[in-house]
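Just the one chain here, the form predicted on its own, laid out as structure tokens.
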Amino acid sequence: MPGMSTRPVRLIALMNQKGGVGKTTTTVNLAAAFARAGRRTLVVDLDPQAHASLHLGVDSATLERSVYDLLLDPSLDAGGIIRRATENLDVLPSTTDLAAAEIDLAAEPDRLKRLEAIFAALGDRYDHILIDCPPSLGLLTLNGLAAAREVIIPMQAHFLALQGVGKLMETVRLASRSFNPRLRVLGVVLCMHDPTSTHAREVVADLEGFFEAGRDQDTPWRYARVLRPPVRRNIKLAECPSFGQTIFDYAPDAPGAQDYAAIAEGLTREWDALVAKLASAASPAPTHAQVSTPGRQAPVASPGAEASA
């Protein structure tokens, strides 16, 4: 049954159209230090792998319906397929099965609302729902943009990396135009970082004076920035996986712990004192405001705002 909270619910998508950077394991070490803060957290897993589900003890094999089932058909019930991970952390489960899912709905017209549909039935049953997208920019990954309100991306301080970001930039400035005008980027993870390292640093400082450079332009990344603290390179990260374990029960004393511990805080901070704010003001549309930069505000939609198909 959805909970009783009025509280807006955080719609998170993490991508990156490159594989290998982090993307799931920040998707689920950040969505467990959400659960450990006491946020009730979902995971939902779109990538086909089904990393996300392995990560979190779902072994995709013993699976009867996933995620899969609900974008063909969201009116199902999706409470019989949401399987719980930890306290105050559930998964929607992923199988290979949603590889297919590209085909069997490229005729349908609502083919990127399927994932928002789901949302909406589930209510306010979760605080936060972040979505681990697939490492690609197909249908899968449209339909998480256009049922998230922010974007989180994850990747390594790396040349090639800083040059993805720009494509990955323009698509969810391509998704806000299109159909999800109340997407923003709310910034990017580095992982597996090195602080040691020249490149690095140079890395981080273009990608710090990228956004900068935005901050007077009406783009979904306005109010993006490199999110602190980064996430130092931890062998208990790659282990934990395959344990289907996050590194909170793995290893909580690990940097990789400290570090998912440290992004949430801040983002939950934030998040509270923007909801406390919107409350007080009695703003009509409080589930599509943005986290901003500290310092800024964050513009917030009006409530009649639609996305349109």
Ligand SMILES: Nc1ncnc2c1ncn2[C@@H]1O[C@H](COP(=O)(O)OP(=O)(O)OP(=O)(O)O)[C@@H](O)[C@H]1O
Second form
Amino acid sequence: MPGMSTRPVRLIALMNQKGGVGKTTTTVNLAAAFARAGRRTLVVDLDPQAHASLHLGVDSATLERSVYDLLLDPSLDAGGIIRRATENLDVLPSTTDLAAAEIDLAAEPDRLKRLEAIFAALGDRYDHILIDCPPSLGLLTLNGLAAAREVIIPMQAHFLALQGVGKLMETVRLASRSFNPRLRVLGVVLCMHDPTSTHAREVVADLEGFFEAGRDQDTPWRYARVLRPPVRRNIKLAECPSFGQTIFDYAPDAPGAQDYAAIAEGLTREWDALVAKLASAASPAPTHAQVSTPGRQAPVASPGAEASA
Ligand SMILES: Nc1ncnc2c1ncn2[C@@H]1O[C@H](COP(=O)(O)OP(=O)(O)OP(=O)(O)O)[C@@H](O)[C@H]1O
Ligand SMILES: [Mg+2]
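Form predicted in complex with the named molecule structure, per the form predicted on its own context:
Every component of the complex follows; first up is the chain already shown.
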């Protein structure tokens, strides 16, 4: 058996430039679901609002150092800044001064690659790293897209959603063309979903049509889809951040816990199948397009070059 050290780290950025769509809720609770399944998981809070930190019980007002300091100097020891949230679940917290990073780093030639450098220094300490991006497409989100391999778009099934998704895909395409060719869009997580709404169903159908229409084109969203199940609107999900708890600690039987656990399970099944194939494949490692996953014609993403190391 190849050692655990050859296992690729799963790097997922959760992004949407629209505010309040469920990015942080999805990042924190998907990460918690992975952690509960035994994966060593890190949440990176890339938002100066520091909501993910708070959600995981870290009050950013009390922190001396945060992801901001690491972005300015990736040679700092991340271990001294990362906080433990629950078993298998850590957070690299944010503080409000992160808002200055854009200006502080403006003149640095490697300003897009700072988060990637932080991850490189972490080595194989984590199985999964989830990045909670801010609601903008600035330097912080671009650092997330440079450091990630996979992208998840949390969103609500509203009528302007499709237009927003088109713009997001163009941003991902730009990132993939200019600095991260391995970037792949996993898909959309529908947040605050109302399954009884006809309108929501129409928007979901439109989204699926958009993804289907791109299947034969070489884009980062070629294999993207609407991830199942949608996350139902559930007041417990809105309550748990103020207790500094994930949904699994706050209300483990709530619909929100069931939905995030089910999404995580599906993602993990595909990931494990993909990693197993990459590990058993002869050199050179199969490319993204050559590996297939159960129940699908194509993989969700290539775990990247680490798998062939
Ligand atoms: N499924 C859900 N049911 C009920 N409330 C939800 C659900 N998902 C998220 N919320 C609530 O909706 C609000 C916005 O969610 P969240 O903070 O996750 O969005 P965001 O995209 O991270 O926002 P921002 O753009 O400000 O970072 C929060 O108050 C959150 O608790
Ligand atoms: Mg947020």
